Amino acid sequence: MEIRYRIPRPLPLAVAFLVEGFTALLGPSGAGKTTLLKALAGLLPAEGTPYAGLPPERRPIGYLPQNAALFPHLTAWQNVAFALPHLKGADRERAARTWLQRFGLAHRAEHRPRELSGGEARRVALARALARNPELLLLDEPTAGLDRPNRDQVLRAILYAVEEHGVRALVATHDPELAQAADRLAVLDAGRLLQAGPVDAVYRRPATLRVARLLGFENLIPGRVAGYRPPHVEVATEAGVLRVPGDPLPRGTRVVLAVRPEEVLIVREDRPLKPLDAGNTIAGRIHRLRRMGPVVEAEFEGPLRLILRLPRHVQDRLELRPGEPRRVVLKPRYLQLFSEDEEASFSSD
């Protein structure tokens, strides 16, 4: 399904991209994500396809706003039944309870919204949205403010809806981790679509430095082009010359290398590196460690200061300690190269 919309207010916005399976609409607060979802749902004036001109009640859409918007005076099953006006009596209740069972909420059917956790409330709202048998499911920040167990349950519910019911889902989020679970990704900022395409392709090659930042490339390394050895650009940095895949650039060009914390790797001294990777090693010390649920975040200090994130089981094996000397490797395939003065541009496929 192609989304092609022009919205005059409250935020001027013009976008065109594909929605297939689970599509994430990624961007910071104020980017226009909620504006687009409301326009698709018929709640804001807009021009474009699909659905423009149809009243909200005639659009084949299931819409889950940020606050779930459950009716506080109705039980969970009654909230779901609200989306089943074509059924009556026992058939309507039976269908509503079946939807709740599909999302692991059969035991909460008689509870009202104030008695549900945040994750449960959003799953009830998701069940209600799907009960309409929509052509397109719109979800606005469905995991915002949830702890990890509830967050993971909501994400599984979304994936279930896409995989089991064949519904297209457009999910607005500012969470790069949630976006990685999508089939396709559209990156939005200040009312502009910066890049769109299959999620792996967008993460593998962000179109601009701004896109890379939004995708979670937190480590930014300034440098200057020192040379070119096909297919790698050689970049002089405070940590020495680093190699990164790219096209030739004039010597001396100011650039920025970007790498995600998950892709800064601790060197295992008992495992030799490939020659190309070995040229991109940096010596320093572990400065600080923080446990963050199933991952451990580390700060690395040397010629460069870098943020690392590694699974807890890897930390258990490596036994990193603050103050100890370590080497990290910035593998060329994980580095992204950007011109320092580049401007955001549109890219989609």
The other form holds:
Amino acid sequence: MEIRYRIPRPLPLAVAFLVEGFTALLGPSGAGKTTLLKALAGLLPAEGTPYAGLPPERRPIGYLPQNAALFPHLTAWQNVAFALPHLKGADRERAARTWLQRFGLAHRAEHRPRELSGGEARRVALARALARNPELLLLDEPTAGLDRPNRDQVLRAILYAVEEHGVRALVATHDPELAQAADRLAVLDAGRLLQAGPVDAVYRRPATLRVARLLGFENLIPGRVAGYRPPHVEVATEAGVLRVPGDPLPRGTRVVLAVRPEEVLIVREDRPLKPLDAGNTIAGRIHRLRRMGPVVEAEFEGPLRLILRLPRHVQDRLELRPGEPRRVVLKPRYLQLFSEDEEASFSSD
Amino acid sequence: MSEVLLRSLALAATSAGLLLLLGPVIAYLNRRPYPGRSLIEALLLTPLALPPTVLGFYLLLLFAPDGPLARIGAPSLAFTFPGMVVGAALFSLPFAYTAYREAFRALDEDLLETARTLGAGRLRRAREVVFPLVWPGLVSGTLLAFAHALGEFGVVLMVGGNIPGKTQVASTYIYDLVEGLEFAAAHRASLVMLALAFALVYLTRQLEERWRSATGSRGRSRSR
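Let's compare: the form predicted alone is above, so bring in the form predicted together with its partner chain.
Let us now look at the entire complex, which starts with that chain.
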């Protein structure tokens, strides 16, 4: 389904992209995500396809605002039944309870919204939206403010809706992890679409530095083009010359290399590196270690300062300690090359 | 006593009913800002700070047999029961209006929008979302206005004139008794009023509590 929308207020916005399966709409606060969802729901005036001109009541959509907006005076099943006005009496209740059951909430049917957890409330709201049999679900930050188990449950509920009921879901989020679970990705910033496409393609090749930042490339290394050795561009940085895949660029061009914290690797000195990777190593010290659930975050200090994130089982094997000298490797295939200009892209593919 | 008490109750009920008829519409329209809203609200709330005698005085001028209303052909309301109803309603308006306004303000806009996306038209939204969420506020505002009108003295005295058998109500009756040094009778009447006032205000509070725990007094919408 192609979405092509132009919105004058409250935030001028113009976008065109495909929504298939689970499509994440990624962007920082204020990018216009909520504005776009509301416009698609018919709650804000907009021009475009699909649905423009139809009132919200007649659009085949299911809309979930950030707080789920369950009716506080109705129980969970009554909330779902609100979406089933064409059914009467016992049939209506049965259908509503069936929907709750599909989302694993049968035991919460008699509870009012204030008695539900944040994750449960959003799943009830999802069941309610789906009960109308929409062709497009519009979910605004469905995992914001949820703890891990609740968040995973909501994510599973979204995937269930998409996979079992064949509905398309456009999910606004600024959570890169949720975005990675999607089929497609649309990156929005300041009312403009920066990039859209299958999630793997966008993650593998962010179009601009701005997109890379939004996708969680936290390590940004400035440098200048020093040469070209096919198929790699050689970039002079404070940590020496690093090689990165790309098309030839004029010598001296200012560029930025980007790498995700998960893809900065500690060199295991007992194992030989491939020659290509060996050229991209940097010596320094582990500066600080922080446990974040199943992940350990490390700060590396050498000629460059880098953030590393490694699974705990890797840390258990490596036994990194603060202050310890170590080498890290920036493997070329995990490096991304960007113009220094946030908005500009090198046409490399 | 029972005749004055009945008249007091009738006065309170009619003026509170009048407010229930008109107040929610005004409160609903005032739920969102528009140019001049604070001016209108200040006007609606002014009776709060007005000596009842001042309101009564102007109403008397308005209602007088040669007053502006009479000149356009309306019957004079001075020293009549309907005149007292208008006075008591105006004087209780701030209490009712404030409660009505809060009821509508607490209404989460997201709920109404989501109801639309669930296919609910204006009528269904009003009946199944707005009404169930605001009625406790409407009832508590009306009860408060009723209690206030029941105890009203100044306006009722000015506009009604405290005519025994015609416009005398409990509050002005007690005043007469005290003036006539009939303390025992004044005591009996006052106790009845005290009990009534307390019961009404207590009922209102109970209602507010129950309402809050049923809907879990949530904050308002924060999305843009």
